[in-house]
Each structure stands twice: as C-alpha cells, then as structure tokens.
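Just the one chain here, laid out as structure tokens, in the form predicted on its own.
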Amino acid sequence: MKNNFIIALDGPAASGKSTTAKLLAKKLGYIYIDTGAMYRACALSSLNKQISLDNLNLLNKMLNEIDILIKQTNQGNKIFLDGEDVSEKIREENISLLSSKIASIPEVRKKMVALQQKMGANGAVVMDGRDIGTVVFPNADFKFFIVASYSVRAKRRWQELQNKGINSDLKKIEEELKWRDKNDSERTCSPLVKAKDAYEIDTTNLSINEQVEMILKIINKER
C-alpha cells in the first residue's frame, strides 16, 4: 500500500491552512514545507536588497543567486535565506504583504514552484501554499481547500502578533486580509482557487484539532 502520498493544502491566509499541515504532517510522519516562507523568504531578500518588483533584471539576478533552505527542527521549520535564520524576520506584517506582491510575479513563481517541486518530489510531504494542488502538484494524492469566515481569520491574524508582542489592529488585519484575498485571486499567475478534486474545509468553527482529524478521515478512508 502506497504511504508516501503528496498531499496539498491550499487557501487563504490565516485561514488555519499551515498550522494543520504542521500538525497532520507530524502525525503522519511526513516532511512538511511552508511555501508561503518561500514567498516571504523573496520579499525579504529584494527588501534587504532594495530592489524594486518592477525592475525584473534586478529581480532575475536576485532568484538565479538567492539560497533558501527549510531546516527540520525539533522546534519546527527554520527558514534560512543566503544562510541566516529569518524565521522570525519573515513574519513580520511588512513583508506578509510584499510577499504577496512579489508571488504575483511569473519569474518568481517559476522558481519557485521548480523548487517545490524538487522538495516533494520523492512524496511522504505535506505542502501548503496558494497553488499546490493547482499549479505546484496537480497530481497531488489528496488536495484540501481550507477557509474561514473574515473576522475569524483576522482574529487569528492579531492573537499570533499579541502572542509575539506586537500590538496590532483588529479592523486593519481584517482589510489586510481582503486585500491579499483579492490580489491572490485576480492574479493572472497562478491564482488562489480552489482545485476541482479538492476537498473543501471551512474551519470558522472548528479547532486545530478537529480540523486534523477531518483530514486525516479522509485520508484514511481513501488510502
């Protein structure tokens, strides 16, 4: 019996969509990969760098030289850029919303979906992004789409940032959210959207727990 499925995750952000595969990943064994860190891994770099998304030679020289690397950890993924841990620096709210300027961008999708592609090329993984189970993994073994309701999403948004100590705007979050939504949709790159085969999850009611265990139902139930 096959065990080293591909397994995809797509969906809005803060949607609950990375903590579950975490969390799913962990109990099947599975490595997981965060592409979102992908993205915001590139917003860094061109940020660091001070290159603008419009100067796409700039950019060009920026992916043919950019090093990114996903550690495993008892602690969870480390995101390391050109070999510094910027695993908290790729979380802060400047470079959530560069990240999803620069991921509408074909030249940096390209390379980076051909290095998604090369992580989970062997299966036994558990990948959630935008455009796994669409672009990244057609042929994903199972594909979920996982949502939430707007105010839900935000409140989890600020509770991450209070639990860091950065204070934040509930009613900001929430517009933030809606911004991105609508820039990942609209994008003629790769857009969010839900794969035809995906199962759909709202989570808006659900715990972490229970979102796992939903997806672990079906994944048992098909294997």
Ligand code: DC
Second form
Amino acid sequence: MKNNFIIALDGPAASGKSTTAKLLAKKLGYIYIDTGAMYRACALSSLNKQISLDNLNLLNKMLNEIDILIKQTNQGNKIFLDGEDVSEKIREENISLLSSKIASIPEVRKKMVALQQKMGANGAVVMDGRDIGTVVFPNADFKFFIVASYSVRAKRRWQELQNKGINSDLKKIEEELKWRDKNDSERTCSPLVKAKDAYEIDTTNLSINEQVEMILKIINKER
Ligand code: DC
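Can you switch from the form predicted on its own and show the form predicted together with this ligand instead?
Shown next: the complete complex, the earlier chain at its head.
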C-alpha cells in the first residue's frame, strides 16, 4: 500500500489549517510544511532590508539570496531566515499583513513554489497554504479545503494571542481576517481558491480532534 502521500490543506487565514495539518502529519508520521511561514519569512526579510514591495529589482536580489529553512522539531516547525530562528517574529500582526501583500507578487510566488515542490517531492508530507492543491501540487493524493465562520476564526486567533499573554481586540482581528481573505482571494497570481477535487471541511463547529479524525477517515477509506 502506498504510504508516501502528498496531502494538501488549503483555506483562509485562521481556519484551523495549521493545527490540523500539524496533528495529521504527526499521526501519519509525515513531515509538515507550513508554506504561510515561508511568505511570512519573505515579508520579514523585505522589512529587515527596508525593501519597498514596488522595487522589483531589489526584491529579485533579495529572493536570489534568501535562505529559508523549515526545521521539524518536537514543538512543530521552526523557521529560520538567513540562519536566524524567526518562528516567533513572523507571527506579529504587521508581518501577517505584509506577507499577504508580498504573496501577491508573481516573482515571490515563483521562488516559494519551487522551494515547496522540492521540499515535498518525496511525498509523506502534509503541506498547508492557499495554493497547494491548485498550483504547488495539483496532483496531490488528497486535497482538503478548510473553512470556518469569521466569528469562530477571529475567536480562535484572539485565544491564541491571549495564550501568549497578548491582549487584543476581537473586532479588529475579524476586520484584519476579512482584509487578508479579500487580498488573498482577489490577487491575479494563484489566488486562494478551492481545487475542484478538494474535500471541503467546515471546522466552525468541530474540535481540533474532530477535524483530524474527519480527514483521517477520508484518507483511510481511500487508501
Ligand atoms: O497561512 P498564513 O496566514 O501564515 O499565511 C500568511 C500569508 O501568506 C497569507 O495571507 C497568504 C500567503 N500565503 C500564500 O499566498 N500562499 C500560501 N501557500 C501560503 C500563504
């Protein structure tokens, strides 16, 4: 029986993709790749180097030199940018917005997609993002599109921040999610869209374990 599937999990921000992908990979003994973190690392790099997103020359230079590494650890993925562990830094709110902007630039996507295809080439991988089932691995063995209501997504993000000791405003989080969804879905290059052959999973009323079990059931039924 084949056991080196490529599993694609796409969907909007804070829909529960990453937590589900992480657990799913653990249960299957697969590697997990958080592609959003790669766009976040690009955003942080442009900020560190003070490169304006309009300056394609400098952006291309940055992309030629950029060193993004995803390390699998017991605590999940650790992201290194040019040798520095930036796993925490890339989660800051300004980076969320900037990553959505930089991810709409075709040159940036071309470079990240090539890296992601290389990382997943041997299979046994769960990859989450926006275009995994449509562009990165259109022939993935399993594709899932994860959705949830705005209020639940905002509440999850709020709780995540709360757990880190950060107070935030629920309404503002919801607005930011709406802005990012619009930006990610309306861009010309590889917009966030459900692949025709993806299973849609609505996590609004599901616990994390229920989400993972639902996906595992589908995988086990078909393999
Ligand atoms: O999944 P995330 O919220 O960490 O992703 C950050 C941004 O990166 C998101 O707003 C859109 C972009 N992204 C993308 O365009 N394609 C991907 N495969 C993953 C993320």
